[in-house]
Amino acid sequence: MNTYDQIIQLSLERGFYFPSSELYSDASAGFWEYGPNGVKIKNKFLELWRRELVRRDNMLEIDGSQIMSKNVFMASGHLSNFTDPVVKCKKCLSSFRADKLIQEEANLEVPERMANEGVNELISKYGLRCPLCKGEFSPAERFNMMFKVEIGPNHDEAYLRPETCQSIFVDFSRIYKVSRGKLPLGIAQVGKSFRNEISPRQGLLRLREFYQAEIEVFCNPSQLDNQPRYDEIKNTKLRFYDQKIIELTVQEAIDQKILSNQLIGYYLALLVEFFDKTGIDKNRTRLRKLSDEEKAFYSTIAFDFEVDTSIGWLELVACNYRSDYDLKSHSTTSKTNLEVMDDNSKVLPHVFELSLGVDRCIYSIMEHSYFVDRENDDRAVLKLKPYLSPVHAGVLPLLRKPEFKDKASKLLKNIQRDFDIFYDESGSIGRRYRRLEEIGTPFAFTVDHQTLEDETVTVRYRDSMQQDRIKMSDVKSFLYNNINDYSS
């Protein structure tokens, strides 16, 4: 079994994630839904981006709407062009993304704005048949990924929104003048998009209903090379990839022409500081700049953050600089003046955006955060970080017995209200620690016979399995003291 194999058991078996509407035959693929323990973790995550991206600069966030009007997206250029590249077959009259066919049939990089003509030549030079049923595929045509939906009794056109950046660029008028911002000024959002995916798989990976957590950048472009706070990060190591590694500080990116600014080079600074306090191993990270055909038709300059996975290089952050492209649209097309005033001066500000995926993100932390120790054992261990990990730490009385359960509810009660603990007297002691470190569980206390005696408590710690003995009542500065330490 492989390691993504095993993230989907362990999710299955311990509440992180599953499919949605898995009791009937019909439910659609491309749906999954957080358990128990994926909604603490991605909750958890989703703080530790609020902590180091967005309140570091004092950043706004905003809630928009998920269904928005056919408007919206005809200036976004969503309609005509939010599309990819599909093949039925023209036998069994299954559908296939097709650049993604023609990678895993013809093992084969394909960017994903090739035309159709390039797609219908790569089918035909490799002679690909359907993996189903090895019937011959119809032409490429293009499918729009958007959800269409009808509002009211008039049936009124709308969508669900791609992305959720949208309500960022139509609500920033607003926004600038109710915060009385100044470029340049970062707003951010979290939520829900939904993208009609030809054929959804793996899980958190390819979803049609997914979690974003994007940062919209609004500045003036040409002060582009004067951000504030630059030389915080000029020395941070970025690890760029074209045919091979290259670790170069943001400066020396600069320098040789990789990067073009400073504002894309903070923003790529402190979206890689914010990945090494997640637990994910930095050597295996990259950022890989796109061509022109692999470029949304939104971006001028654009770099993927990826990360190493059992499954391949996985792209977790889309980071774009789309220029003036979305308030000269959303401008044009609704008639408004979105032009604010910067010191003294009218421009209409560019865009740099920060758009991650977080479904994807919750998966590839818990794969470079899964380990078997084969010297214990073959134990299965979540090494998360204490900030991440859904539960906290484990209270577990020794025995059942009732001065047992007194002492352990007593400690319970002192420190629930303050972190996520998981009460536990079911089994041996030693299945009781495995079922924590199985979830990430960086600690737990267990209440035996010496506590009965001194009100002490032994505290176990998830990846050496050493133990202490701290009294009860310092158990509450422990966890803050462990728990809130975000050194990378």
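Coords for the form predicted together with a further copy of the same chain, given the form predicted on its own:
Partners and other molecules have been left off, which leaves just the chain.
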């Protein structure tokens, strides 16, 4: 079994994530749910993101509606541009996403969302037919990936947002005003986005309903090389990929014109420093500059932050310089002036974004933390950072006798509101340790015979498997200090 399958199996068996509406056979692909362990790692990951990006840089976070009016997507370009090419089999009437079909059937690299003409040409050139029934295809059509909804008794047309950032663009003007903003200003948002994929697959990696954590930095295009706090990160190392990996400091990358300005360098550095704290192996990450063909329609400069996994390189964050594309479009469509004052002159801000796919990050963190300990009975361990572990600690009465359970309950009651604790009294102590390790629990406290005498408990460390004794009354501060240690 490869690592990808191992992680999926662990996720299903230990309640990290699993397919939605499993009870029903007609349940659609591309919808997954987070189970109890998944919710906790996701929430902690988002707290780390807030800590290392939003709070560190004094960004503002908003939380907007997922259903948005049609005009928003007229302006954003999604109504006309956010489409995939589809071909339909004339015989069995099955539909296929044409670019993926060509890629798989003709073994060709084709650009995502290629135009209908290109699709038709290649299908004819390679004589492609329906993989299910060998029927012929009708000419390619466009399939808009937004989900449409109708509001109220008059059936007003609206859409589920395909990216969270549109809320940020339409709210920019109010946010800037009420927060007495100053450029550059990062506005962040965590939330669901929706894309009606034609053929979703692979668990958390391509979903129809997914979490994004997006940051849109509004900036003055004439001040991109006058970035506040640039000195903090100018020596931070970034790993660029262009045929091979080149490791450069931000300043070196600017000098070599790989990065076009300080602002982009600053935010890429913050992003990379954030990922350093997630437990993803830095040496298996890269920043890849996208070619003009690969870039989204609103982007002028684009880097993908990618991570190496058992199923190939995975895009975790799209970093796009969107220029004034969005504010200009919304300004025109809504007939509203969205310029702001900066340094005594009016400016329509440009935008640099860090658009992060939360679900893929969770998967990648799990994969990079997964460890099979060959020297110890092949025990499976998720070596998660303590601050990302779904369960901070186990509380285990050694025996199922009242005197052990009473002490364990007392300990539990003292810490359970402040930390995520799993109380477990069933099975051998070894098996209980294994169950905790498998979901990444860094510490386990065992109530044993000595506890009854002196109110100390055994603390066992997940990674070293070492044991110490500490006072029950010190457990709370032990956890506080160890869980909040972001230094390593």
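Numbering follows the first chain given and starts at 1. On a predicted model such as this, the values are computed, not experimentally measured, just so you know.
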_Option at the hinge, rigid-body rotation between these two forms, list 246, 409, 81, 237_ = 81
